[in-house]
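Below you'll find only one chain, the form predicted alone, shown as structure tokens.
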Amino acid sequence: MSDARLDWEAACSAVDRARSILIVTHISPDGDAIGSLLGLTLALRERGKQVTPAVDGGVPEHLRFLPGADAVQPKVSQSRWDVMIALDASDEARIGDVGAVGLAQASLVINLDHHPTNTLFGAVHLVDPQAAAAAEIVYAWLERLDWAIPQTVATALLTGLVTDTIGFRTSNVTPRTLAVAQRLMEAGAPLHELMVRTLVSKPYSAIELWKHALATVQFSDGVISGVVSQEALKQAGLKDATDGGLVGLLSSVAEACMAAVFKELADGRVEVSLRCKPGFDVSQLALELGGGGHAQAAGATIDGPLADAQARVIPRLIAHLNGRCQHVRTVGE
């Protein structure tokens, strides 16, 4: 989809009659997920409801200095809410087991994203595909629920906008979305401290998982590609299946307009994550494979071995390019 469903009025009220509230975000969640999860929550608490954040797993380690994240459940049992909200997820599968109790007992579900692929699943839809975030969405209904936002409010987020713009740097930044971000940081949401967390520190664990990722690094005809094995995880220290940021890493290099990395899953699947440059979109691919995303950044958990999805998913990607990949874009084109 490409246009907006803003069902404001829907939205603000189902919220002003609910006590009860469950709020999830998708499998493996990232800033954005987690920063409009927190963020959200400690809003309506203020306002005195009874709102269960919840996503399978809980919140990754690294996001756990966020105000409210000891307070968010990685499984809920079941029970009855007025409503649920689901946060940053393009369709009923993203929000995993929790996001499945939550569809069959709540009375009422909000789905509240910015991804262009997202299904419209809900009864009521906050989906704004040009938002930069779904921490945009989440702010704009502050804004129009005339609600003060605390620092805590604001520092959630602020992470949502720096994690998912990687800090304000994709296509998708707007007018908007530094305005955003101004009246948060006016609010107290420390802006340097956020990026340093979430943009530049890393782990020693992730360097280790580099040093065997690295080694599988392949580049052709565009598009550059890496593996993380079931066993570099091993080797790293790490249990859950990540990449320490290295799509991130491969997507910088001048001469790849696209970039995939695989990850093994303990189950055998592979976790895809893909990037492209600005002019190119991974979206609609990913949504193919059955994963979604942005244009710029999505990804899909399809079936293994890893030799067999890199198959699969690399020619794909060189396809789509269409040997459009020839030279490194300017401003303005």
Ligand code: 5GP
Second form
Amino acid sequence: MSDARLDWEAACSAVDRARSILIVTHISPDGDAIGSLLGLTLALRERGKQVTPAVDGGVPEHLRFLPGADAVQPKVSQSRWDVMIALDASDEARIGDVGAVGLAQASLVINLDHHPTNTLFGAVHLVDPQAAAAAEIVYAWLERLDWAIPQTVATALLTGLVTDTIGFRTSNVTPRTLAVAQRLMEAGAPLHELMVRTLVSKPYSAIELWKHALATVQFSDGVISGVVSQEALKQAGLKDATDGGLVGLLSSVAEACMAAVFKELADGRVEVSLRCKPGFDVSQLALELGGGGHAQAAGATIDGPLADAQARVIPRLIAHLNGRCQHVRTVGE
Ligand code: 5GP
Ligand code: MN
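Having seen the form predicted alone, I'd like the form predicted in complex with the ligand now, please.
Next comes the full complex, this chain leading.
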């Protein structure tokens, strides 16, 4: 889908009427998932709502500095909620176990997201593929509700904007994205600190991981790719599968039009991260692989082993480029 589907009135009246609200986001949550979750949770609590924020496994370590992170539940028990709000999740499988409980136990589901691959699950939709981050839609919702934005809410939402746009550098940043960022800064969100904490600062273990992963890098026909094996994670002293930002490094290579990182999970499956330059689109391939995402950044979890996963995906990326990686675009083209 490329058109927005925005049921503002239904969404505003649903939260107005609701007393108990479950808020969930996507599994393996990133800064937009957690920023949106915390921002909306804190805003609804200010209005006296009973809110349960939850995501499988809880808030990742590197985002626990955010206000309200301690309140996020890694699991939920069976309960009833008037409303469940799913944030930044393109399909029902992405909201994990806590989302499955909510789908069964909430009277109404609101689906707030900015992925063009959104399946439009749920009854009420705030789905806008033009938004640079889910946090941008959360902000628009609070604006419509005419609710004041305290500093804590602003900080959480600006984290979503900063992380999903990699510091306002992605091609989906619009004047509106910058206007929202400006208002969040005016409400007290510390832009510089959020940039440093979420985009610049890395644990030393990421560098150890890169030492192994960079030795696996291949580059041909415009596609650059690398592998993060369980062995490399172990040697870097990391428990959870992460690429330590490797896909960002690979996609910064000037001669490459597409980048892929293959991360081996503990169960042998492989998480594929895909990136491409404007003018290309990796979201359809991700969807065909059983995942989803945006035109320029998408992903999927597929069967291993690693070598088979590479052999299945890389030729398809090269076929998609079809020799078009030579073309140098002029500014604004
Ligand atoms: P990343 O490569 O940073 O993990 O993800 C990039 C984008 O692809 C994000 O927008 C993320 O939501 C989406 N994505 C990554 N993995 C999956 C997946 O397994 N399923 C779906 N539906 N989307 C994914
Ligand atoms: Mn997002």
